[in-house]
Each structure stands twice: as structure tokens, then as C-alpha cells.
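One chain is shown next in C-alpha cells, namely the form predicted on its own.
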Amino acid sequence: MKKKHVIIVGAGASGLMAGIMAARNGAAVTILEQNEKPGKKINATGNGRCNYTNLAMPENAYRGEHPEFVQEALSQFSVSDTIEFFKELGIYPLDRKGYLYPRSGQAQSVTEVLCMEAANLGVKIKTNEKVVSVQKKTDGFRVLTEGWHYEGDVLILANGSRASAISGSDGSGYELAKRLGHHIVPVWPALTALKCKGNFFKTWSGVRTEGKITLFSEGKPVVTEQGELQLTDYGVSGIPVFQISRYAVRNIKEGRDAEIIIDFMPELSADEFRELLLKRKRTCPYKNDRELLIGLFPEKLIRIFAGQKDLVRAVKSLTLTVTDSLSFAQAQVCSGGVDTREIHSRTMESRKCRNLYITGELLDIDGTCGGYNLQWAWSSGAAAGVHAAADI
């Protein structure tokens, strides 16, 4: 009996997973990768250490127009399945407060074991093959690259988003999906730093400090995050900023305002902080405002606060207007993508085009920091691979 031939566009996280699962379920698999090596984006994740999943799964881990879309794929290939899968391939997990990394400390280890397993299963990975168009045929697909063409029964689009400076992160998968009948939810940078309006950013540039940041739109709070903030010469960065960035960016691009309020001492209420300052003043009456803040904040921040009329307000509710984000190249992921209403959530098969499957970052799903985007790649890729290999 002739094997079903599955063609996968993209040898990233979801593409490699889809290829392995399709091959394990009896399909002949060809993966087309436009870079010279597979897994380049995997190798860059987690500053080269690869936070490949997370033991916690909070309700807000995934965002999109329909974030509930992720549930069926995550239940079919769960965090525990991911851990066991990679253990079998040789990745011993290092647990950092629920954030799992390979024990080697190298993201490249993850790519290598995936490629070894793919090779063992007979998966063909064709590098330097940029797909330029796809033709839907009665009995399958014809995939054209810059130098060749490939015929297959099933097509999986796994070629990622526009995020990252990695070569090939050009968003070409959106255009392929669009040509095959799919609607694309507008795509913007997410998990990225924010540019803000202000004339004092050079003063605080380089500071890292604990804080709580809240995004407001039309006077109403949208989302709040807390942790280490990184203050830059254009605005704000750091994990809490990354977590709220998708909402701030989409507000701006869709014509709504976006303001952030930063609390630089969230462990105390405004009244408690005011009392702390009064107590410090009583203890050391010779100190001015700047000197009262020494020991509480970095010197660069003190320069900002000391020039304000209301010291408590400056520390507890510094307000900034967001004007933009950094570019796609400087974002970890994108928000937006293929409308998930057009995809079967259990299989990742298109509702618009039979035997077309779409995975990972191409879909309108983005995760928060902490390994959630890679977990989505593993889960959606696994679902697509298993079901793509099933009998037509």
C-alpha cells in the first residue's frame, strides 16, 4: 500500500514535531526549509537555552481572538507528553521554578535530537528551499520552491510568523494560507518592548528595578503584570512589559489609546509609602527628597522622582503614553495570524481547504513568556502530524 505523502513547509518547532508524528504514524514526510539549517529559531529561544515548556498552565497563558482554541491540542499532547517525548529523545529536563530547560543548557540540543529522530524515521528535510507558491489539486498539492516542485497528498504550513531577526522569519506563510482561502487576523509584534512618549528616558536608561505595570485604554485597566522592569532610552522593557505588549500594540494599531501606569514600589500602598517617607524624614531631618530615596531606588530613578512635585505619585503611579513597539525583528512572537475559526481545533486541519493543516505561530494564538509558545508549537504540530497521516 502506497504511503500517504505529507509535505511540511518549515523545519521549526511545530514543523519538526509534525514531521516526526506523521512519520511515526506511517506517512512519507518531506519538510521544506528555506534556511540552510533546520531549527534556527529553536536555537535562539531562551537566549540560547530553550525554555521548552512550563509545568504551570494558567488560564491566561494563551491569547488570541479565540484563546480557547488551544485546549484540544494541549489535551492531546500535553506538557507531560512533551516532557516524556523529549526525555525519550535524550533531553533531560532542568526545572527552574516550573520553567523547563534542557539539562545541557543549550537550545541546540533540542534541535539536534528532533533532527536525529526525524532522520531515523526517514523524514526528508530539504534545506535552502523557499516555497514561493502552492497549488491545490484534486488529489493533493503541488508545492513550488525557487528551484523545484514537490507533489504531496497533504500539506502542513508550519513556517512561523514575522517575529524574530532570524533569517526566514518573513511571514510568507500568511500569504500562502491566504491564497488557500484563509482570513488573516492582522499581525503585530508581541512579547516585545514598548516605546513611550517622554523626554527623560535617557536619564533612566539601563536601570533594572522591580515594579508593577498596568495598561489602561480609554481610562479602563486592561492588564497588570509585575516583576523586573528594564528602563530604556525609548521607554520600557522587561518580562512584565513583554506580557502586556500584545494588548498595547493592538490598541495602538486599531486606533485606541494605550497608557501605562508604573508602580515602582508595589509592596506598599500609597499611604504606606507616604508614611515610610515621613518616618525617614523624622529619623534624618537633614535629608532632602533625593536623599530620602537613597537605598530605595537606583540613582538614575531617584533623579526622575526627585524633580516631581508629588513624590508619592511619581513613585506609585508614573504615567506614560505608549506610542509604538519595537519592530517584528525584535519581537519574540506575533499576535494575529490565521483565523482559528477556520481551523479544526482537534486536528489543525483547515475548514476551508481539505488536507491542509496549519500549526504554531501561523495561527492567531500567542503565548505569554515562559515556554508557552514552544508548548503550543509541540502540541499543534503533534496534532497536525498525527491527523495528517491518517487515512484520507
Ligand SMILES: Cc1cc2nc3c(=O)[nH]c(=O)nc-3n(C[C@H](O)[C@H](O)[C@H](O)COP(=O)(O)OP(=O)(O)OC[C@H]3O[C@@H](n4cnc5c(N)ncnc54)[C@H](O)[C@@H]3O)c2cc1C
The other form holds:
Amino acid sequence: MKKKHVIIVGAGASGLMAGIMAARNGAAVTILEQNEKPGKKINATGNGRCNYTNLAMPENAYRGEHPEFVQEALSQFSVSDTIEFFKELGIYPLDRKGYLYPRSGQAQSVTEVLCMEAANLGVKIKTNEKVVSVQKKTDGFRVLTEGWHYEGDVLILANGSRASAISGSDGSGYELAKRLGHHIVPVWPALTALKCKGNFFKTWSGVRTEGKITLFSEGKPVVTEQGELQLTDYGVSGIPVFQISRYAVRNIKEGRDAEIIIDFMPELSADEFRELLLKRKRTCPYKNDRELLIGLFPEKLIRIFAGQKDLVRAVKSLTLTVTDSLSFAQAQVCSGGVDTREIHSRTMESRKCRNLYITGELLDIDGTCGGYNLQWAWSSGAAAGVHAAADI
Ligand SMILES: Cc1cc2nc3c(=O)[nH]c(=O)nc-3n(C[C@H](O)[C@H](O)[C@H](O)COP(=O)(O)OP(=O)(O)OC[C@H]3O[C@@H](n4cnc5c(N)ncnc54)[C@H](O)[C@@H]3O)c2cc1C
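Alongside the form predicted on its own that was just displayed, please also present the structure of the form predicted together with this ligand.
Expanding to the full complex; the earlier chain stays at the top.
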């Protein structure tokens, strides 16, 4: 019997996973990758170490217009399935407080084992093949690259998003999905640093400090995160900022305001902090405001706090207006993408176009920092691969 031919656009995280699963389930698979090698973005993840999943799966790990969409794929190919899958391929997990990395400390190991398994299964990975157009035919798809064309029974779009300059992510997947009848929820940078209004940022640039950051819009709190903040010459960065950024960016782009309030001493209430300052003043009455803060905050931050009328307010609730984020090229992921209402959540098959599957970040799903975006790529890729091979 002739094997079903599955064509996958993109040899990134979800495309490689889909290719392996489709081949394991009996399909002939061709992956078309625009770059000179597969998995370029995987190689850059986790600062080159690849945080490939997380033992904790909090309810709010995923965002999108319909975040519950992720549940079926995540339960079919779960975190423990991911750990087992990669163990079998050779990736021994290193557990850092529940965040899993390959023990080699190299993201490249993940790409390498995926490519080896794909090759072993006979998956063809064609590099330097940018897909420019796709056509639905009665019995399959015609996929056009810049210099060639391919015919397949099933098509999986695994192009990823517009985020990051590393892998040449240009968002071409959104155009291909649109041409096949899909609607795109507007796409914006997420997991990114935020630019703010103000003229003192040069003073605090370079500081890394513990803090709690709350995003407000129209006077209401939207989301709060705590951790190490990185203060920059344009505003704020660091993991807590990344976590709230998708909401701040979407607010601004949709014409709402976005204010952040930073608490630089989250371990104490405002009253406790006021009391601490009074006690420090009683012990060392010769100290001025600036000197009272020495030993509590880095010197660059003290320069900003000491100039304010109300010291407690400056430390506990410094308020900034967000004006923008850094560019797509500097973001780790994007929010927005193919509307998940148009996709079957169990299989990743399109409801608009039979035998078309869409995976990973191309869909309107973005995860928080901590391995959740790759986990989504593995789970959605696995679902698409298995089902693409199975039904026709
Ligand atoms: C710097 C950085 C660090 C990150 N760290 C982490 C982390 O530690 N943990 C985590 O969970 N997530 C991390 N992420 C996010 C994670 O890498 C992505 O969410 C994940 O790779 C998305 O998988 P994907 O398969 O959807 O897309 P990708 O992995 O981006 O793969 C898409 C592939 O499709 C190719 N392609 C696109 N268009 C075409 C076309 N027209 N023709 C042919 N090929 C095409 C691209 O070149 C690419 O190889 C990080 C992202 C960045 C940028």
C-alpha cells in the first residue's frame, strides 16, 4: 500500500516532533525548512541550555483568546511523556526547581537527537527551502518553495511565530494559514522587555534587583509577578516583566492604557517598611534619606528613591507608564496567531481545510516562561503527527 505523504513546513520544535510522530505511525514525511539547518530556535532556547519542559503545570501557564484549547493535546502528550520521549532519544533531564534542561547543558543536544531520530525513521529534511505558497487540491496539497514544488496528502504548518531574529522568523506561516481559510488573531511580541515613559532610566540602567511588578489597565490590576527585575535604559526587563508583557503590549496595541507599579521591597508591607526606616533613623540619627537606604538597595536605585518626596511610596509603589515593547526580533514568543476555534483541539487539524494541521506558536497560544512554550510545541506537534498519519 502506498504510504501517506505528510509535508511539514518548518523544522523547528513542533515540526520535528510532528515529523517523528507521523513517521512512527507509518507516513512518509518531508519537512521543508527555510534555514540552512533545522532547529535554529531550539538551539537558542534557555540561554543555549533549552528549558524543554516543566514539572509544574499551573492553570495559567498558557494564554490566548481560548487558553483551554491546550488541554487535550497536553493530556495526550504530557510532561511525563515528553520526559520519557527525550530520555529514549538520549536527553537525560537536569531538574532545576522543576525546570528541566538536558544534562549536557546544551540546547543543541535536543535538536541533534530529534534530527537523528527523524533521519532514522526516514524523514526527509530539506533545508534552504522557503515555502512561499500552498495550494489545496482535491486530493492533497501542492507546496511551492522558492525553487521547487512538493505534492503531499497532508500538510502540517509548523512555521512558528514572528518572534526572534535568530531563526529568520518572518511570520510567513500566518499568510499560508490565511490563504487556506484561517483567521489570524492579531500578533504582537510577548515574553519581552517593556519600554516606559520617564527620564531617569539611564540612572538605574544595569541594576538587577528583586521586585514585584503589577500591571494596571484602566485603574484595575491585571496581573502580578515577582522575581529578579532587570532595569534598563529604556524601562524594565527580566522574567517577571516577560511574564506580564503580553498583557501590557496587547493593552497598548488595542488602545488601552498600561501602567506598571513596582514594589522594590515585596517582603515587607508599606507599614513594615516605614517602621524599618524609622528604626534605622533611631539607630543612626546622623543618616539622611539616601544614607538610610544603603545596605537595602543598589546605589543606582538609591539615587532614584532619595530624590522622591515620599520614600515609602517610591520604594513600595513606583509607577511607570508603559509605552511599547521591544521589537518582534527581540521577543521570545508572540501572542496571537491562528484562531484556535478553527482547529480541532485533539488532533490540531483545521476545521476550515481537511488534512491541514497547524502546530506550535503559529496558533494563538503563548506560554509563560519556564519551558511551557516548548512543551506546547512538543504536545501540539505530537498530536498533529499522530493524527496526520492516521486518518485520511
Ligand atoms: C531566545 C529564545 C529563548 C527561548 N527559550 C525557551 C525556553 O527555554 N523554553 C521554552 O519553552 N521556550 C523557549 N522559547 C520559545 C520556543 O523556542 C518556541 O515557542 C518554540 O520553538 C516554538 O516552536 P514552533 O515549532 O512553533 O516554532 P519554531 O521552533 O520557531 O520553528 C519554526 C520553523 O519553521 C521555519 N519556517 C518558518 N517559515 C517557514 C517557511 N515559509 N518555509 C520554511 N520554513 C519556515 C523556521 O525557520 C523554523 O525553523 C524561546 C524563544 C527564544 C526566541
